[in-house]
Structures are given as structure tokens and as C-alpha cells.
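Consider the single chain below, provided in C-alpha cells and representing the form predicted alone.
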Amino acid sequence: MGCRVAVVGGTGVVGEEMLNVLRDRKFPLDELRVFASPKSAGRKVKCGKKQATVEEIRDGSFKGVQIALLAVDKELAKKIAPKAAAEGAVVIDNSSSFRMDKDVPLVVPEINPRKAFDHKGIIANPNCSTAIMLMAVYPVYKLAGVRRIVAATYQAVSGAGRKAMDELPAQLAEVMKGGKPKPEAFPHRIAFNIIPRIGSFDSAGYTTEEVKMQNETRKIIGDPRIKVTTTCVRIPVMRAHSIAANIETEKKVTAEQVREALASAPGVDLEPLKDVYPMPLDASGKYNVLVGRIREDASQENGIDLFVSGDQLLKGAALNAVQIAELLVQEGLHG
């Protein structure tokens, strides 16, 4: 069965990746429509054998559309998603606008695929670091339960959009020439630096990115008892995020048992023991996340340490959204 799909924000970084993933996975497109800002209207966009002319959104734009993939900021998503759903589309939204809404399922297909069919017109795509981390954490949860996660992220500039991806190499070049670049996409220079802040701070000192990871982890796994604390850090890497996760399990498990569970987990590539480990350079452009550095926590009895790297634009965004769309199509859009 073919499907009539709209990609909203189709000329942005994530939107372009959505089109690439639709093409590469041979998604059954009957019709493709692409929406973007007025400055992009009229451009021709290809997705395999399908071609679309970029349009502006107007009343009735989503009539006849079955699935709308949204790759826009949260304020725009708040306006567009309900409108698209009201006009008959199932919306898969990549922003943070609806993730914690009790009536909106938050879905990672390898973890909670049936939740996709609990929607009322809108399905949320998780935060990029949350999705990548949970690809490694969920197999451990199934194996031994999880009481607590302590995570530090190493997040690529792609998470801040095209402007940030342009700024990193420009700053690197300027610094190498002895210059002092002025930061624009970030609050501080990113070249040869790390910034331990992603998002705005709350009264407790956590950033919005850290709070997202905490809350979304519990919702996706479906266990409100899990305690999560995170420190999210921006690093001068182009497009793959990495996470160091310390997992306190309910039952005692060995590193070998965890390795066996991860070896058979969908969407995971388990790295060998020796001097091969997950790195953003290797994870970039890959659908699967890379997991390694698995070891038993020397500081507590029921603890596992691991490291994961995954492409922020793929499993952290576009790929996960298209996988949700594939679930819907496989079940005739209704489950």
C-alpha cells in the first residue's frame, strides 16, 4: 500500500534527512508534498523517483495527506501539528512540543512500537540524545530492570541546526589563522571547546535538554520509577551524539550478559572488546547506534557502564520518524 506523505521543513537539515531516509528505505510513496518557509517556496525537491515543488502552508494544505513528518521548531509545530491532524493527517512531530502530552505517544519503534497506534492525530519523536541512549539502555532494562541512570552526553553541533553546522568549520578555520571568532549559534565559541549547557536553565540548575532526557526516558520505557540525572554537553563534532551511561540495575548482571543482550538488540551494533569502541566519526551516517565500553561498575554491586554513539540526524531524528511512519503503513495506518 502506498502513502501520501508531507514533509514539513523539508529544506532544513532534519527535513532533508527525512527525504533521504524515505528514499533509501524505499518508503511506499504514492505522493510526496514538501512544505517550507516562503523563501524556499518554488524549489524542486527529489525523493527517489518522486519530485515535489516546495510549498507554503495554507488552509487545506494537509487535506488528502495521510502522514505528515514535521521537522520544524517547537513554536511552529504547536501551530502546524493540530492543523494537519484536523485536516486528516497523522502527524509525526520531531519537536519537543508534544512529547510529554499525556494524549500523545512518544515512540521509539525498537522499544514501544504499539504506542504509535494510541495517537489522536499526533505522534511525538523523542529528543535525539534520549533516543540514542535508550537504544542501549532498553535491552539492559529488559534483562535486569533499571533503577537509576546517570548520563553525560557529548552532543554534536547538528543538534542546533544548519547555522551551527556552518559555524563549527568556520570557527575552526578562523582560530587556526589566529583569529577570535564571535559565537552566533552558541553562547560561547565551539571551536576547540566544549559547552556544558544545551538549552536554558531551570531553577534547579538543569537545562531543558537534561530535563527532556529525564522525563522522556520514563515515558518511552513506561516505568515512572526510573531515576535519571544527566549532564548535556555540546562538543565540536559535526553530526553524531555520544552518551556515557551508568546504569544501576535491579538485578545483578555481568558485563558479558549485557553484551549478549545488546548483541541481539535491533538497531544496535555492538563494538568488540579491545581497542574498538563507539565514536561519533564512525556513527555518522549509520542507521544503527554503536555501543561499547561495557563494564561492571566498580563502585556499586548492581551497576553497568557503557558508551553509545549514534547519528543525531538519523536515529536521533529523521530515521526514527520514518520508522514510525513505516509502522503505521504496515498496519494500514490504524493498527
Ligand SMILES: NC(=O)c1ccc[n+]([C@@H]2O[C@H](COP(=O)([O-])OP(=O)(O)OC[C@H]3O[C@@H](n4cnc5c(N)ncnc54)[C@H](OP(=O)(O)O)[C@@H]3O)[C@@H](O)[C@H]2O)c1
The other form holds:
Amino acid sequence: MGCRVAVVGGTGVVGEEMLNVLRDRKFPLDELRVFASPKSAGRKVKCGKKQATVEEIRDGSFKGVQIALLAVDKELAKKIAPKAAAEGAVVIDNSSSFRMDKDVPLVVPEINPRKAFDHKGIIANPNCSTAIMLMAVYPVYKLAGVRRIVAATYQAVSGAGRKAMDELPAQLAEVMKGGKPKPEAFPHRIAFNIIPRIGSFDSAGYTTEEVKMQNETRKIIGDPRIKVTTTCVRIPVMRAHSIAANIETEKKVTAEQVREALASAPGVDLEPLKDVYPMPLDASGKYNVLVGRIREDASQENGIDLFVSGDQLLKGAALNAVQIAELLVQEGLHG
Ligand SMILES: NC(=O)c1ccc[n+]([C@@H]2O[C@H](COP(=O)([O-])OP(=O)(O)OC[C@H]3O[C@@H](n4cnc5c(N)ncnc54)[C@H](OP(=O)(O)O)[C@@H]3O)[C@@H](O)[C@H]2O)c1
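Would you mind giving the form predicted together with the ligand, to go alongside the form predicted alone above?
Let's see the whole complex now, leading with the same chain.
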């Protein structure tokens, strides 16, 4: 069955990857519509043999669209998603607007694929660091249960969109010339620096990104008992997020048992034992996440440490969204 698909935000970094992933995975497209802001209207974009002219969104834009992949900011998504759903599309939204809404499934196809069919018009794609971390944590959960996760992230600048992606090389060039660049996309200079803040702070001192990882982990795995604490850090890397995770399991497991579980986990490339470990440069452009540095935690009885790198534009956004669309299409959009 072919499908009529709209990519909303198709000129942004995630939207462009959605078009690439649709093409690479030979998604059965009957028709492709691409939407962006009025400034991009009229631009031509390609997705394999299909070409689309970028349109601005109007009333009725989504009539006849079966799946709308949204890659716009959260305020815009809040307006566009219900409108597209009311006009008949199933929306797969990349923003954080609907993820914790009880009527909206939050789906990672390798973990909770059947949830996709519980939708009422909107399905949410998870936070990028959460999706990447859970690709490594869920096989451990299935093996031994998980009581608690303590994680620190190392997040690429492209996670904050095109403007942020342009800011890193511009700042690096200016600093090398002795200049003092003014930060715009980030709260501080990112060139030759790291910023332990992604999003805004709550009264407990957590950032919005950290709270997303905590809540979304419980919702995706479907276990409200899992305790999660995170520190999210922006680093001067262009693409692919990494996460160092310490996992307290219910049952004691060895590093070898965890390696075995991860070796057969879908969407995971297990790095060899010694000199090869996950790095963002190697994870960039890959569909699978890279997992390595697996070891038993020397500080507690039931603990595993691991390191994961994954392309947040792919598994953390575009690929995961297209995988959800594929699930819908495989089951005739209904399940
Ligand atoms: N970047 C990541 O790694 C990542 C990962 C997971 C989730 N997300 C989420 O994905 C969403 C998109 O992020 P991004 O990084 O791709 O941002 P981006 O590069 O800034 O792209 C934003 C897109 O929104 C479009 N847009 C702006 N105003 C619009 C309007 N009035 N009507 C229709 N489209 C409009 C832009 O079109 P123009 O080009 O015409 O301005 C552009 O295509 C965000 O919710 C973000 O939180 C991002």
C-alpha cells in the first residue's frame, strides 16, 4: 500500500533527514507534501524520485494526507498537530508538546511498537537523548529489570536545530582569529566549551531536557517505578548525542550477560571489548546506536555502566518517526 505523506518542517535539520530516511528506506510514497515557513515556500525538495514544492500551511492543507511527520518547534507543533489530525492525518510529532499527554502514545518501535496503534490522531516521537539511551537500557531492563538510572549526556549542537549548527563553526572560526563571538543559539559560547544546561531550570534545579529524560523513560518502558536522574550537557560536537549511563538492576547480572543481550538487540551495534568504543563521529549518519564500555559497577552490587552514542537526527528523531510510520503502513494505518 502506498501512502500520502506530509513532512512539516521539511527544510529544517530533522525534516531534511526525514526526507532522506523516507528515500533510503524506500517508504511507499504515493504522494509527498512538504511544508515549512512562508520564507521557504516555493523551494523544490527531492525525496528519491518524488519532488515536492515547499508550501506554507493553510486551512485544509492536510486534507487527503494520511501521515504527517512534524519537525517544527513545540509552540508551532501545538497548533499544527491537532489541526492536521482534525483534517484526517495521523500525526507523528517530534516536538515535546504531546509526549506526556496520556492520550498520546510515545513510541520507540524497538521497545513499545504496539502503543503506536493506541493513538487518537497524534503519536509522539521521544526526546532524542531518551530514545538513544533507551536503545541500550531496554535490553538490560528485559534481562534483569531496572531500578534506577543515573545518566550524563554529551549532546551535539545540531540537537538545537539549524541555527545552532551554524553557530559552532562560526564561533570556532572567530575565536581562532582572536575574536569574542556573541552567543545566540546557546546561553554561552559553545566553541571550546561545554554547557551543562539544556533547556530552562525548574525549582528543583533540573533542566527541561533532564526532566524529559526522566519522565519519558518511564512512559516508554511502561514502568513507573524506574528512578532516573540525569545531567544534560551540550558539547561542541556537530552531530550525534552520547550518554554515560549507570544502571541499577533488579537482579544481579554480569557484564558478559549484558553484552550478550545487547549483541542481539535490534538497532544496536555493540562495540568490541577493548580499543573500540562509541564516539559521536562514528555514530553520525548511522541508523543503529553504538554501545560499549560495558562494565560491572564497582560501587554497588547490582550495577552496570555503559556508554552509548547515537545519531540524534536519525534514531533520536527522523528515523524513529519514519519507523513509526512504517508500522502504521504495515498494518494498513490501523493496527
Ligand atoms: N535537532 C534535533 O536533533 C532534534 C531531535 C529530536 C527532536 N527535535 C525536535 O524536532 C523539531 C524540529 O527541530 P529542528 O532541529 O529540525 O529545527 P530547525 O532546523 O530549526 O527546523 C525548523 C523547521 O520548522 C519550519 N518552520 C518554522 N516556522 C514555520 C511555520 N510558520 N510553518 C511551517 N514550518 C515552519 C522551518 O522552516 P523554514 O526553513 O522555512 O524556517 C524548518 O523547516 C523541534 O520540535 C525539535 O525539538 C529535534
